[in-house]
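First, one chain by itself in structure tokens, the form predicted on its own.
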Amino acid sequence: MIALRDDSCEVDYASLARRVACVAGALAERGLVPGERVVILAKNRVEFVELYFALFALEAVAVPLNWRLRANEVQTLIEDAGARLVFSEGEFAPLLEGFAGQVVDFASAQADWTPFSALTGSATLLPKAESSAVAVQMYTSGTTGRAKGSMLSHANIDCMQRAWREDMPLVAETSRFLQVTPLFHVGAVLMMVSCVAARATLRLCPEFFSDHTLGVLRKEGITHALFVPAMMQWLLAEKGVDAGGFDALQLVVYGAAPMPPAVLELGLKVFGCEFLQGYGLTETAGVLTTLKPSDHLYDGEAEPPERLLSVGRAVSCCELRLVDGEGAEVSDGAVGEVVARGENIHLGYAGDNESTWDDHGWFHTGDLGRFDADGYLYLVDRVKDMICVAGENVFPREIEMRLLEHQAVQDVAVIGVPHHLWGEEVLALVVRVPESDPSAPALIQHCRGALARFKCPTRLEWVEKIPRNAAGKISKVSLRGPYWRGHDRRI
């Protein structure tokens, strides 16, 4: 049975397990402790996977990084999570100068690497990871800006998975899945755990190309994938997608932004199979709720039903309330912050006193949303000022500190805006230092120096002034309200 299988190698479960013991006795050998972070630089492939499950055994925590990052930000997180062990691709060796540490390299390309195909070990049975034990640091940036290490369990990644398989079946040596969301997404090593508990196959791409991956569902006989929104559009765009073809496919998974319900339409037709959407977040494992295949069943005839507006219902491995600023929980239908309780919930930040619950054991995800009589809920808006980026969470405070660095800004807000693919885009509204004239690609050329290009601007306006309340925050809802004009949730 095939476990594993990217674009140039295929692994069966037998050779997975073999590997996977070789690798950890390598890096036990090399001592690696349990806790010790090691961080993962790399695009989806089987070693990928086989190094996940290696630290998991070791009780080493996995801390995947995104690639797309620059140089900058990737050494603060190294520094930040302690790392001195660093498993990267060659193609990412720009982003590790002046780490002291040792790198090891998954395709041997760089000469001063530790190549991972000699990393062989005692091919020893390994005792099963504490359920308390950290398993994976995922980044995220708090309400500050400052990128914080969610700390996930394995009980958290396990449960989760058990209540994922409940509305996402998947059959042993019969299910394909198609990854061609990163593996350092938390929404991605849920689904890649899934697939190894259920026994069924995960391909991998490297990244996502909608011609090769429309080739990859045609071709392989996937049965399974996830797509987010802005996937899906261009999918829906690419020349011939509604040829067929995608007969194996039982299932489309989505998530990470709102799906408009036009694509959703057009993806149900085109596709011909059921769709899955899930909710949540890194610290949650991944998901809170679930709209189910049933869920999006209505006759085509009819209008659509309001529910396919909603993110569905709780999982079973936690429960979910609206509570407004105080923490009282909402009456019927009103609007409140989305609170969970659960398994799934992860055990904090690392190295942050502040804690994650308040005072009743809840969890606060900063989304506005309200429940309907049926229990669907539906995000109308966050508390927080992040902004969501074709599934790339960005929080404008980094941006904003960019900015004014720049000796022509005076003052800078950041915003999202609706944007017909991505979801949301990052718009700056700068007010110019008194005789300066900056352009607006020069500054955002100036924020690309030091942030990701998907942190940055791609559209920039001038204003005279910058809105801010009694107490000197900007007044970001009054910002953003223009924007989301005739928008049913401004998320």
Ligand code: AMP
Given for the second form:
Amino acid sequence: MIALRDDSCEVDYASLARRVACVAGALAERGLVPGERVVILAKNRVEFVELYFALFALEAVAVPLNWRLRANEVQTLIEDAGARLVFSEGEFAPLLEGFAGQVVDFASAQADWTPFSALTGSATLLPKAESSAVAVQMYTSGTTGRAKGSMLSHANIDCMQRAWREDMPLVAETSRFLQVTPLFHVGAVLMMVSCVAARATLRLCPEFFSDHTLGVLRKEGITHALFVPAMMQWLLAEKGVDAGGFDALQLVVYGAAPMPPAVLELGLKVFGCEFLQGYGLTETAGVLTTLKPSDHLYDGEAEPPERLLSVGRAVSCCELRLVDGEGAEVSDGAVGEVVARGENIHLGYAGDNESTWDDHGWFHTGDLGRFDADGYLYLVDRVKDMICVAGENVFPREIEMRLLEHQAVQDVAVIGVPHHLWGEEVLALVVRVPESDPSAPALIQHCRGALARFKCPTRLEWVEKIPRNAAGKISKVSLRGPYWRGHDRRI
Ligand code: AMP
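Same protein, the form predicted in complex with the ligand this time rather than the form predicted on its own?
Full complex below, order starting with the chain above.
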């Protein structure tokens, strides 16, 4: 039975266990101890998954980083994680210049390393249900603009995958899951663990390229696939992919960003299979809610039901509530901040003593929503200052700080505005220093000098003044207002 397949190799379950033992052996030989952080910089490939499992086995911590970051950003995160060992693909070597620790090239990950003896028996590859040790540290920025490492335990990931598979049953030796979203995102880790727990096949694509992805989808008998809305929008609306050739496909999973209703409608028609939505955060080890396949059913001739605008109901491993600014539960049908508690909520942020729970033990998501009478959650806005660009989160504070470093920028506010393809794009509202005359391209270029490209503004407008409240805070709600007029939800 094939466990993992990528563009250049495939590994069955028996060899996967052996190969993971070899990677774990090599890590142990390098003196890696439990709890130690190992940074990973790679596109999706078989060895990436093997490394995750080897680190799980050793109770060391995987710190997968977004390879779209710039060298200075990567280095800040490596330092924050305190990693002395980095696994990297050759093409990312320039991101590691100046790193004093050890770099292991992925190409050598299959070399003749000695298997780790503790693993050569019947050891499981998966996170351990009983262990509160950190398994993965994933970076997500806070409102301060500083990235924080969310620590997910073995138990977090284990209970999440069990709950997830209640909604997405996979069949051993039959299901083939297409993984194009990057393995440095929590959703991909959840799919990876779910597939291996079910002994299904995980087909990894290095990244999303529409023709390649479509080719794999149609030719390799893929039964399950995960797409973020921007990928579906690209395939269906921009590339005009039509129905046909998806006979093996049983289920499409989507999430990570709001799904435009028209894209969902088109997707249901073109793919002609079941759909499952997940809503969650890195800090929740994957998802908090699912909108199930049965919720997507409707007579194709009729108007799509309202329910397709929701993110569904809580998964079995957690409870949800909506609260006001004081933490009190809001009345039925009212909008409030989504808070959650359950076994899937992370341990906290690395090196941060502040609790991520409120006094009553609830984790605050920063998302605003309302429940309908049947308990379906509808997200309407965010209280956190975050922009979701094609499924990648961008934190305005970081971009504002970079723009303020420019000599011609006196004041700035960065907000998310609607974009037909990416969901949202980054708009910078800039007050120029008197007598200066910076150009928009020059300021965007300035951002690119220090920030990953997906974070940089794609629009820039000159303004006279940035409105601030009495406490000196920018009211993003009022700044965003005019751009979101006519939209039911402001996300
Ligand atoms: P991340 O921690 O990168 O996974 O981002 C989590 C945030 O992405 C959430 O707090 C939401 O704002 C957004 N998000 C995730 N899933 C969905 C979804 N299905 N619909 C709308 N927004 C989502």
